[in-house]
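The chain below stands alone, shown as structure tokens; this is the form predicted alone.
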Amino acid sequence: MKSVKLFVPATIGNVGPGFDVLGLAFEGLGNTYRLSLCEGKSRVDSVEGIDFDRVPTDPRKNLSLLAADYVAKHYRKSYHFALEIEEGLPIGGGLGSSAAACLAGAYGAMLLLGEEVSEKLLFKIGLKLEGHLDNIAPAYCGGLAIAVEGKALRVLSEFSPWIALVTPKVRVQTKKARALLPENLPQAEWTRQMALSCALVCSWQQNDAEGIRLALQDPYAESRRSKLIPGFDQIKQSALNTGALGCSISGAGPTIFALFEKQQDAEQFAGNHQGHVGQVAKEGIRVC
């Protein structure tokens, strides 16, 4: 049976001010998928790891199989797929688990069908199944990425901070988290959000830690979503007290991320809150 095994890293959505636009790949956590061609209907053969019991096994609801079948239909090929999953990312944890699933299914299907990997099609499927691309972009190309006009732009930089992730024991539904956000903002507010996003990208590209310290804020979503995360204010203050350049919510949450220049500071903060420490993933999805 022809198959491909893929690893997709965890991703941090928004990265502070970049709502639905900026994403950052995290080295150290991720999901592994084995996608195979099979006879009969597409199916999930096994799921292991964290939150294994929350991953849909119904092929009509499993994002990887939906994405793979979308690819087969796009190329007008009658193929079906079998899926094995090793979950390293929590479901509803704000670390891009659904984006990883979509990307793995579509990317793997293109390889199995002998088609050239199409970024345009990957992002079309991601947008259809996810609704936004800030996690898909870094999961695809690694690093800090900008999702714009249905494609990923990698921010080229040697800047490689230490990242600490803390995931409180609470579930946050993306739909509920998005419902807290206003659809419209006064001009002064969206101008500030745009300025912070631009400053963050510019500072990242120039390896400017102080610029990142200034820009890593989220006036739009953080204040509204933090009420869904018990202890958020205390955890953020702990990060800043430990030397973080900045700290905010990853995607819809509940995971909280903090950036540090020093590994020692990141490990101290993570140790105080049972978190994970890693660096920026230089690669996105990859065959393993």
Ligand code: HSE
The other form holds:
Amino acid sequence: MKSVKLFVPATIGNVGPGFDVLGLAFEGLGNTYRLSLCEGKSRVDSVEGIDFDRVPTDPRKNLSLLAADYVAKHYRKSYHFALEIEEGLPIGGGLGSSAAACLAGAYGAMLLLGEEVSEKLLFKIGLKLEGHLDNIAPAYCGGLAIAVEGKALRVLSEFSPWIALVTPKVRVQTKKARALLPENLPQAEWTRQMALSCALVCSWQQNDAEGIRLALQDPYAESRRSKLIPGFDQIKQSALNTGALGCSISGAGPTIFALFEKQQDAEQFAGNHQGHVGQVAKEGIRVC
Ligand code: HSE
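Complement to the form predicted alone: the form predicted together with L-homoserine:
Entire complex below, previous chain first.
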């Protein structure tokens, strides 16, 4: 049976100010998928790992199979897919598990069908299934990425902070977390948010830690969503006290991320909160 095994790294959506626009790939955590061509209908053969019992196995609800079937239909090929999943990412944890699932299904199907990988189609499917690309962009190209006009731009930079992730033991539905946010903002507020996002990208590109310290703030979503995350304020304060350049909610949460210049500080903070430490994933989705 023709098959392909793929790894997709964890991704931090928004990265502070960049709501639905900025995403950062994290090395060390991720999901592994084996996608195979099969006879009969598309199906999930196995799911292992964290939150394995929360992954939809109904092919009409499983994002990887929906994405793979979309690709087959797009190329007018009547293939079906079997899927094995090893989940390293929590579902509803704010680390891009749905983006990883969509991307793996679509990318894997393109490889299995012998088609050239089409970024345009990957992002079209991502937008259709997810609604925003801030996780899919870095999951595809690695590093810090900008989702813009249905495309992903990778921010070319050698900046390599230590990243600590802390995932409190609650799960947050993205839909619920989005419902807490106003659809419109007064001009002064969106101007500030935009200035912070631009400053974050510029500082990232220039290896400017002090610029990151200034820009890594999220006036739009953080205070509105942090009520869904028990202990958020204390954990953030603890990150800042330990020397973090900044700390905010990863995607819709509940995972909290903090960036550090020193590995030792990141490890001390993560150790105090049962977190993970890693660096920026230089590559996105890859065959393994
Ligand atoms: N950017 C989206 C949000 C989530 O904050 O709602 C990405 O997972």
